[in-house]
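The chain below stands alone, shown as structure tokens; this is the form predicted alone.
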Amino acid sequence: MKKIVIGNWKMNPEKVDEAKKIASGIVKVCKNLKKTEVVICPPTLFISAIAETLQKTKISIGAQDAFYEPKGAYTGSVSVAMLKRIGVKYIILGHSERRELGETDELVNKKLKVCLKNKVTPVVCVGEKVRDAHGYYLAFIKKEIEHSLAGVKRKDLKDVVIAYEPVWAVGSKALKAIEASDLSEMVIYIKRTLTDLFGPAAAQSVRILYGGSVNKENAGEFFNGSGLSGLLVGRDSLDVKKFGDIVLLTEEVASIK
């Protein structure tokens, strides 16, 4: 199974020409990849333009969110089917910044099921706001996984990606990324939770990513014995050089395995 690196551009950049320039740069850096899949998730307004830039390349286009209804009176919403028609293959669901605006596990679950129905890969984000010494955050993450994946069939689990993003490590105000040893423990815990819900075989088929202050300096450490399948990169995905370094490092790790 290939490693995967997803670039979440959030509400950046401001202009479509700048977005296309970044995408073109990433295409050049990633042209020789064999063991790593790259996904770019630009603002919704730029998806069509970036999808055109990525034509005939191995890089996939993704979206940062979607609505669970196929059509109707839902002002400002974009459906999964609409996104699929313009080339979207991955959709980020339940990102901490969306949850801060009111996104719930139940909403994530509705969106996830629609993604699976439309054969678009959902990237489900889970993570705690604070890490307490008593380990209560583990129960919180377990609940997020249980509720977000409620009703998902065992055979469909292989089409779901889980992105672990501790909220305290996300964004420009984050003090630091997670320690590699702590990340390894979290990957094991997430897989154990999935095993309890779906069985060991199905749990092993799920790709688990890490997101939160990822950069070229720490990316390699995250893969060290963690069983991690890839990375969800925020601000550094807008810098061709920095994102390229992260992708090439991931490719190097994938080639060793």
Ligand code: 13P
The other form holds:
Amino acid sequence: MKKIVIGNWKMNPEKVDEAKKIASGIVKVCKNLKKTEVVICPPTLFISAIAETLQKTKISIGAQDAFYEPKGAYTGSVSVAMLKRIGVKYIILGHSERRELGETDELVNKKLKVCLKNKVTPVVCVGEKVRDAHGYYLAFIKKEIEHSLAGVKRKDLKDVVIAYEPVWAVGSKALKAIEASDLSEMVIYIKRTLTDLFGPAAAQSVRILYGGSVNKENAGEFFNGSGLSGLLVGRDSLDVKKFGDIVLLTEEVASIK
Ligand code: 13P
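If the structure you just shared is the form predicted alone, then what does the corresponding form predicted in complex with 1,3-dihydroxyacetonephosphate look like?
What follows is the whole complex; the chain from before opens it.
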């Protein structure tokens, strides 16, 4: 199974020309990948333009959110099917920055089911705001997974990606990225939670990514024996050189295994 590196551009850059330039740069760096899938998630408004830039390349286009209804009186929303029609293959759901604005596990769950029905891969973000010595953060992650994946069929789990993004490690105000050893524990914990819910085989088929202050210095060590399937990169995905280095490191790790 290929590793995945997803670039979440958030609400950046400001202009479509800039966005196209970054995407073209990434295309060049990613020309010879064999073991790594790269996905770019630009702002919704730029998706069509970037999809065009990515045509005839192996890089996929993704979205940062979508609504669960197919059409209707939902001001400001865009449906999963609409995004699929313009080439979107992955949709990030429940990002902490959206949860901060009111996104709930229940909404994520509805959106996830619509993604699966439309054969678009949902990337479900989970992550605690803080860590505590009593391990309440583990119960929090468990609840997020249980609620977000409620009612999902076992056979569909192979099409689900979970991105573990501890909120304290995300963005420019982040304290720091997670320690590689702590990440290994979290991957095991998430797999254990999925095993309890869906059984070992189905749990094993879910791809787990890490996001939060990923850069070229720490990207390699996150894969060390952690069972991690990939990375969700924010800030450094807007810099061709930095993102390229993260992707190439991932390719190197994937080629060894
Ligand atoms: P940073 O890499 O900027 O910390 O953002 C991570 C993220 O939120 C990706 O979805």
